[in-house]
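The form predicted on its own is given below as one chain in structure tokens.
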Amino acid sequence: MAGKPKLHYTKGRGKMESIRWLLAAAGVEFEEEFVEAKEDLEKLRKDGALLFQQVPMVEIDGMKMVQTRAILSYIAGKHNLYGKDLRERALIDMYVEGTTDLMGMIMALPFQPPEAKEKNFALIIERATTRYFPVYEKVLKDHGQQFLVGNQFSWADVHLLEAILMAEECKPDILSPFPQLQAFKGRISNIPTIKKFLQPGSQRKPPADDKFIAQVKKIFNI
């Protein structure tokens, strides 16, 4: 029997957080080995564990997987969260790419200079409410189903809930104009594996604080 997946990354959200979310949604227990100093990253590089010299890296099924998208696709496919045919997989990919773009903007915000933050914060709210959330609201309204794709729980649903919660950290009432997304949030949050991941004490990571930002800058020479 294969051991638990082992995740190698910093002790924060970053690109690994969506991987944590997806594993948790699939009901997969995982271990974490944190990169807490530049030396930890250099050791992984020297050991040949990082194909492109970068984290995230996940040890899973005898592989040392890198590249966030590849890791997520593998987990989704393995745990039946990637649709039932090529068409559904294409829809899931499109929806995931949209939420990835939005979450990328939110994750980058704490690392930006103060003079850029106000402008970019406003841009995040504008993009979330005019470009991204209206798409998912319309999808749910048009097909009248519980989930985004194929009327079954998929990676796209997990990713959208993660994006919604991150956006609400920026603006708590951001879902006010989106009744379908409000209902979706309630449904997906109550799926047992997700509900467990949202409880205090889980492996879900908090938003970046000043201490974490300083640590990341030091590790990655930002």
Given for the second form:
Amino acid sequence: MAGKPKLHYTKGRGKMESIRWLLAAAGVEFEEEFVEAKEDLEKLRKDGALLFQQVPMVEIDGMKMVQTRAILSYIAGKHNLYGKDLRERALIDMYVEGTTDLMGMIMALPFQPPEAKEKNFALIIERATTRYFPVYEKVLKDHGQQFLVGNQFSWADVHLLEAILMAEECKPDILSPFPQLQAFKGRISNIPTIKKFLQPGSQRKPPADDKFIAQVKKIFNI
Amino acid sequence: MSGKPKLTYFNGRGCMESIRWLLAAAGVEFEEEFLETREQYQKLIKGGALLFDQVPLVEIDGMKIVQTRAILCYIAAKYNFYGKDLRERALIDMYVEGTADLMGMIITFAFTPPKERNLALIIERATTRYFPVYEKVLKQHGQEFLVGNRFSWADVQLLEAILMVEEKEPTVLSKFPVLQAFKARISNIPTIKKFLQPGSQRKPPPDDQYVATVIEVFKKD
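Pass me the form predicted together with its partner chain as well; I've looked at the form predicted on its own already.
Complete assembly follows, chain above in first position.
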């Protein structure tokens, strides 16, 4: 075993991207094995590598972990990105669940029927600007600290930056009503591990294109 | 403040039921406020009680926690239902995510138009994707509980999932002898036994009135 975590997923963002972000933020090098065809997924299943027959799967510390949240919680806990006590963990959990919901909507968009796309896109923008971003804007404004929780860099900050960038890909000026978030974005992007991940050549994946979407649909029978 | 956690949700299972189960398993008494009208919901939002304008909401230890998983994780950790270290937590997290996915299918079932409902898929997933996993985990280590030889959140949620699926298909455990024994064992734990009795705060399966109330409260103007 190399010692580096090994990620099993398709060669795109999907549910694995938040895991890539968190490992990168923690400065952890990782390997990736890509599921590129149905046969790759079937092989993993046949080998008994996927507890619930699903990816993401991350080989880490002798475990074959599945379920995105379980993996993220483990990485956050292991690398001190999960707050210092139960209360901070509760805040971090709440905040990441919010950004997970928002990013989930954006991820689901390419897989929705064409008739619903325009309506769902509008809903994403509405939710981002009226339900989610105002919350994080207020949290940062109210305590005036650099990070969302406990005056310390945590999983919540990484996830929020990821969500912001994803939302900006949908609508580039989406942060215009949110000065705190603009400053937050600038600040977190400059953290060395994050900065490195944002550079070309990193393991960060691009937004889904038509070719990727077609591949995913084929692999997972969607 | 009474000191007891206070749950705000509809008078039905939905996303709050797993929280009721876990509090009950931990022997924690709790109060409930039921959402019945749109006005109530809007009042909650206006009052700033709902971080993302959503329920479940649990007021506990001076916090207003929202997001089902955040609430469950807090309760599990507070009452020692979350394993003894990171590795046990990882196992518990994986197992509860599995049962949450299965129960999620059943929760949305009530809100799916009858023509589009797929009960067969739920039963298939239960019997080929989820139950075999827990059957194997228990069989392999031969212990009473899923993780670390100790009663945890994972056990509570698995029992909840088993009972939920059995409501849809009573014979669903017929090929899973280890789960049958598990079900009996966990059901007999005093706090669980109490929760399973009539008169507890456990909620019944969703009926048409419940579905109508939820739709009405969340209807966009």
